[in-house]
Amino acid sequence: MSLVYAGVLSHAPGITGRADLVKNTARRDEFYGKLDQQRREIEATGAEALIVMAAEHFANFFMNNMPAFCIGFGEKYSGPIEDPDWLGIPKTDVPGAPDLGRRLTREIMQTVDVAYAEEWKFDHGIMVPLHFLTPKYDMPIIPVNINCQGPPLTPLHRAWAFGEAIRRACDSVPEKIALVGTGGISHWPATPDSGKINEAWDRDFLDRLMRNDKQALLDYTDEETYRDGGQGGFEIRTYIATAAAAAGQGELQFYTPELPIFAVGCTVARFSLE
C-alpha cells in the first residue's frame, strides 16, 4: 500500500493572515495545535510526497480554460500568489514531484480525464495547509485541483471517481503517498456574509463524511449546497474525493465554528486506509 496517509483540514486565507485578530485564542491555539499533530502524522508516515488537493480560487484558471481536474507537474512552485503581508506567509518556493506526478496521472487517466499543469502559482489554498503540514517546504507537493468555482461544477459522483482513481494510482508506484484534501464546509467568503458559518450544516456534512457514507456524501445537489453552505460549500468536493480515497472510517479530530474572523468553520480530520 502506497497511499499512507489521507485526511483533510480547511484552508481559509484568515487562518494565517489574520490570526492577530482572534478573541478566542485559546480556541485559535488549539486549531494549529491539531494541524501541527497532523504535520506529525503525515512525518510519521514516512511520506516522501504530499498530494494537495485543494479548490483554486481563479489564481490559475479562469472561464476560458477550467478543467474539472488537474494535476500538477511542476520542478517546483511558487507562492502565496496573494501578497504575502495580507496572507501572513512568505512568498517561497515549493519543491515539485513531477516525475511521480505523470506517473499517476497516467493510471489515473485509465478511468478519469484530468488535465495537467507544468507552471501553477500556489494561493491561500495550497499555500495555508502548507505552511502548517510542511513549514520548512522540504517536502515534494503534487498538486491537485478540483473545479469548485466555475459552474458548470465537478459532478460530486465525478470526484468521488476522481479519489477512488487517486487511490489507485498511489497503490500502484513503490513511493510512499500523503494525501490531504482541503477546502471549506460553509462559508461565504468575499461575500457581506463573510464570517457567517452554519454549524448545523457542517456537522451534518462531518457526520456523513466521518462514517464515509457514499450514498449519503453524493445526496447534495448544487442547490442545497448554495443555499446551506454559501459558495465556499462547493468545496465539499475535495474532501468527498479524499473520503474515496481512504475507504475506510474518519476521525473527525477538530471543529469549531467559533473563529469567525477566519470565516470558515475549522476542521481536521484523518482517515483510516482500507
The other form holds:
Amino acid sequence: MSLVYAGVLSHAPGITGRADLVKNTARRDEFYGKLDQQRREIEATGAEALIVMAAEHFANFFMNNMPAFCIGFGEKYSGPIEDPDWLGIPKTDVPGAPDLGRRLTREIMQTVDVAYAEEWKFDHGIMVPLHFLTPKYDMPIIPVNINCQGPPLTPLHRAWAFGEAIRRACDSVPEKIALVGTGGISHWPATPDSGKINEAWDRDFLDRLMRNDKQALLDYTDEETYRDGGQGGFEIRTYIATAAAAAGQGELQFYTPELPIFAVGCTVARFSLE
Amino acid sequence: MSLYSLQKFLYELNRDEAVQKQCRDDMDALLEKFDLTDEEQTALRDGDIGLLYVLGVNGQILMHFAAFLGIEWFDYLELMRQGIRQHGPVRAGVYAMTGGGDSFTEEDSR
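Okay, that was the form predicted on its own. Show me the form predicted in complex with its partner chain next.
First the chain shown before, then all remaining chains and molecules of the complex.
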C-alpha cells in the first residue's frame, strides 16, 4: 500500500540501561509514556513492517568497508550486541522482512546507491527503539543505516535524497510500512561530557524539522554541528531523512533536556504524510 | 600509530561472543592477530579505559568495551577523565572532551 507512519525518537542506551539512576522520575515516566503512545500510533496504522532508520555504532560496519547507506533484508536479526545487563534489554531474535526489504531496495537503488546486508547485529541504536515500539519483538523489521559515525559522513543532502527514495519505494509496494528515524540531536555521548545538551540548538533544529523546511535542515556543516551539537549531533541525518520521507509537517510530541543521565535531549515526534 | 588496528580489535570483540570468549581464555593469542604497539597491547590487556580514550578510540567502541568489562557508568566517565589528567588531551577522532572534565549529569553526585 504505502508508507503509513513516519516518526522519530531517541535511542540512547541510558534510556533503558540507566533508568534506575534517574532523579527526575516524573519526566522519565512521561517520556516512556510518549514512547508507548508512539507504539500505539504505529499499531493503529496496521503497519506490517517497521523500517528503523538508525545511526549504528560499530555493530556491523567498520572503516574497512563503511557504507553511506545500508538496508537489511535478513530473515532474522539478533541483539543487543552490548552486555544485556548494561543496556537493560535481554538478548533476543527479531524477525526480518527479506522479501519486502529486497523489493524496497531495488526501487531505492534507482536513485540512491545503497549497500545491503542479510546479516545485521542490532546495537542500542535499534534495540532501544524496538524495546518500546515492538516490545514483543513480533513486528518484521527492516534495519536501515546512515553513516553518522565514521567520517567522511553521509552528506545531509544525500540523507534527504535517501529519505525521498525510501518514500517512493514504500509507496510502490502493497504492504503497509511504518518508518522511524532514530538518533540524537545535540549530545556528547561516550565522552566525559556525557549529559551535556545544547537545548537552544536542539530546539532550533526541532523547529526546522517540524516545519519540514528542507533548506533550513540541510543548512548545517559538519563543523558547525560538531561545535554546537557534538559528535552525537551528526545523527541528525536520520531525522532529516525521515522528514524527507514524510514530506509533511511534524508534530513534536515530547522533548526534554531534563534527563541528562540519558545523555541526550529525549525526543518523540511524528510527521504527517504528504 | 595503529589506531585503526586498535579500534578493529575492539570492534571485533564488541560484536562477537566467540571473540569475547577468546579474550577471556587467551588474550595473548587474540592480540597476536592485530598490528598493535606495545602500549596498545598493554592498554587492552589492562582494560585501561583512560589511555584507550586518549589514544583516540571511538567513544562508542570504547563505551561498549567498558560495558563488556563490567565497569559501572560513573566509574567509566571518571576513568576517561583520569586518562586525560594522566596522558593529556584526546589525540585523534571526534570524541574529545570539550570542557574541563566537570560532570554534566546531576545524578553523578560524587
